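Next up: just one chain, as structure tokens, the form predicted on its own.
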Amino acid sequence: MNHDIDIKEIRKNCFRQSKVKGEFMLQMRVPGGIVAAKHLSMVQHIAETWGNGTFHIGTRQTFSLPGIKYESIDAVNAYIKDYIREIEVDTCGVDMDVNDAGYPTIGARNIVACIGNSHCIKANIDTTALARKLESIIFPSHYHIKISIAGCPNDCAKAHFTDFGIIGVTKTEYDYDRCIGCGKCVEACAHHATRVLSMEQAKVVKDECCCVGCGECVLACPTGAWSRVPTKFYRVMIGGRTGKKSPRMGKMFLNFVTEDVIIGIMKNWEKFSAEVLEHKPVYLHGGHLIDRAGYHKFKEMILDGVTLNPEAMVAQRIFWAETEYRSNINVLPVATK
């Protein structure tokens, strides 16, 4: 066997090292968590014959499959040649050559997206379509992004914690005359949401600035005198992250957008990601380039040339808050018999 393996490259190819030397598992995208079932006999085929029987579903939604020997490496990326097409090029429309070599970069990952509204009831956006869609903008490319989507504020798909957390929210409209005075939105606001219904007059009055838009009220309402408004909106947190040294929530930079002003931030990426980087694409959390840049420059940057709809709200400052796992803390000695 080869000793000599360049792991960097490798990785780039959608290759994880392994804890065993000279084996590796392979990360096959699966954008927005959801392609067809046929795929799964694929996914057999490769874990029986190049890896060691088993896949692992990963936190980012691929199919992580470990176990495959370098030597083996070519065999795999030829053989998952039509999956790319068909995922990457058919559904999501990226604009890339297929090849037997594989995966061309591992830095723009795939994006993370609970079901959306093609299944839950809370949902208010297509995440899976919305997630095709930014695939082709932001991969391939060396510049690492990581993405989640969420249909609704409950954010199932841990929109908080990644570089861009998109999360659907909704504005919603009241039929004075179809409301029985039941209170039943109220309730569900007070028990989901942040208690901006109230009941006066038998009526509902609605406190409109801290709405989280949710849709709960929709849901609650039995003769439909809550629903949504037709135009999809969305809420964007920035700069979240997980990590070992400083790990942090997202904090909100856009609120009730419409989705060209997502496509317009996402078609900015690449950019931003170049200057702040002097064009030297290294692995590097988007939380960690929006502070060398600052938030004002990040904002001037992302915003360029994207037209706000008149609903959207832009945060004018961000102050994080981070776990400081260095901080100053006081240890006790262990107890000793």
Second form
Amino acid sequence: MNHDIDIKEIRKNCFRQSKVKGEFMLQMRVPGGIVAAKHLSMVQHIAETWGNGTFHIGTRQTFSLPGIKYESIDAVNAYIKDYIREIEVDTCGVDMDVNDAGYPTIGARNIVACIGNSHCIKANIDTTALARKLESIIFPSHYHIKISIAGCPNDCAKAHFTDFGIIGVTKTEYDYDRCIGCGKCVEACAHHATRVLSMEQAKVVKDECCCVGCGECVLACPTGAWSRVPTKFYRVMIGGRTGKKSPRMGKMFLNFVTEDVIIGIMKNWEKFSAEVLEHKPVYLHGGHLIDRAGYHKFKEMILDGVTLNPEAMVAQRIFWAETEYRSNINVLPVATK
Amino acid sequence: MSYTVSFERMNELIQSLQSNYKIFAPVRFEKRGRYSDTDMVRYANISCVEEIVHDEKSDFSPKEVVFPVTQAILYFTESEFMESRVHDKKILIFLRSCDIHGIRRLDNMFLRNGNVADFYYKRLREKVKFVLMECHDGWDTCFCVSMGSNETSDYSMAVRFHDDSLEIDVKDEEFEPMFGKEAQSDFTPEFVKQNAITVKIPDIRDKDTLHEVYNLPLWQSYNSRCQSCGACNAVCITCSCFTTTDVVYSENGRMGERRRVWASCQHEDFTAMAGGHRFRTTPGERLRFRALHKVYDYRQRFKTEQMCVGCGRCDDRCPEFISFSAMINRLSEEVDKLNEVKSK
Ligand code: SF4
Ligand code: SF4
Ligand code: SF4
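Following the display of the form predicted on its own, present the structure of the form predicted together with its partner chain.
Zooming out: every chain and molecule, the one shown earlier first.
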């Protein structure tokens, strides 16, 4: 069949162009990478009715359904209405109209998260709950943003390689009297983390400066002398990206901030993007936006109106380390835009 | 005499008790557990009934009330020393039947093991009276029935908790007058009669068998599993080992404190001698030591029951899912096989 299709419009609707002419892959949002298993029967139905019988676990934790014909898009969109309502509106509290037209935008990408503390013994935070809260802030925005949430500094969710990487960290407390001086925490810290613990007079001392907030000491301690404080803390990595041109690992922007701070900065993201992009929501990695604005401008705008908790640490400046596949890749003739 | 007492009224009684008593019970420390968003339940001072966690097994045992994790023994200066002091109040502990038996085991270890009673244990222990907390069905790791610690009459008071009241059986004359005005009830504590697990104590009949037991391959199977963290020791009501250390306050090293802290037989350096020699170098050997101490050695020494009271806390707390009760049953099976060969 011959086609005249506006691929960009279709993409906005979360259908991605295929190498097979007239075919598309639907990308369904799964905030935090977790939904009730019953939704797999919906995935199966779409794949077997309109797709090619398979689904891909998207690299950003979407349900990705390839092989959907252009002609089937309306039917698929009508079919996924209930899922969109249940996940986006009922579960995440997203403020949006749900109708037969499918996803309203692809802008803000699916929020990736590791399983978090609902299961993982190492996690410090409930990544699912946070992903769902943030979904209601970033969706449905046409501005592109990628968020990954990791339950602990081991960073299985690759928060180091995304626009906004959020990592659960913990402030630990030491109960001097409960400590039996066994040194298990000292060993654990040296093995897993930054070697900030040491023994002094048969008890433990800590070099607060370089604690990464992983909680390995808590896990190792036989007596419960180390424990996490009940308040949850987060580290925010920014500007990480993959890509052909200049991939790079993100850098630490904030450390030991509370959830209120995370919510506050995410609420400022759209305004920041709009300003940098002159109100044209084009597809550009968050890192490039920060580059365009300059870190100081970014910092000022993203922290606008946000009250930092007393424990918070903020990067004064950032020195990026890009992978340069071609030396001086950022040095271009004046005429180049 | 037994009574029904509302929480409200009980709190008044607790308040008046507090002038003479420190009251300890299992208390919830929210989000202070080993894993994120888990709680820790351990013994602490209480001032009202609502603080008592009565429908969960505590992570740690009440032993820390009479045998604190860290305890100052004496303070020293250049040529003099001063004994540490303890508070002048008496102590009331809310605890379960297995733990009451457990504290009796500690009494043997500290007071009747050798010629001298341990002064530092004794001075706290003498203050203690027990308030038995009734168990309903126990929990899935309990094996108190197998260890004979499911029942006790060794208490001053016993309690059963309801939603906003408790029934209390007062046996101790000291407390009887406090309850004079309360509504009487016919409450007597009931005890768990059956656990989900049954544990058989190994029937080691002679030294010969004991030596064969040392070399059972079963111990080695733990080498790759046990991480020698010592959590099982820390939670155990009957583990009583400690290390004594001097801590100096001053730069010239002549002022300081002698203190003792819990020690763990599962830690690598537990048997370290001057010169570096260690008796038990593998996790399997250390677990063997612990297992035999809990169900054999103590019994040989005191000619009474075994040491373990079957509280199951070591199973609950082990991060590697090593079950002590399963270990003892495996051991018993092996011992039965050895005995069978011998009887032929
Ligand atoms: S692991 Fe716990 S008991 Fe051991 S030295 Fe560290 S804080 Fe003390
Ligand atoms: S060995 Fe385990 S079950 Fe036995 S008393 Fe100790 S902690 Fe409880
Ligand atoms: S048996 Fe379990 S709790 Fe005990 S030392 Fe080994 S790993 Fe730790």
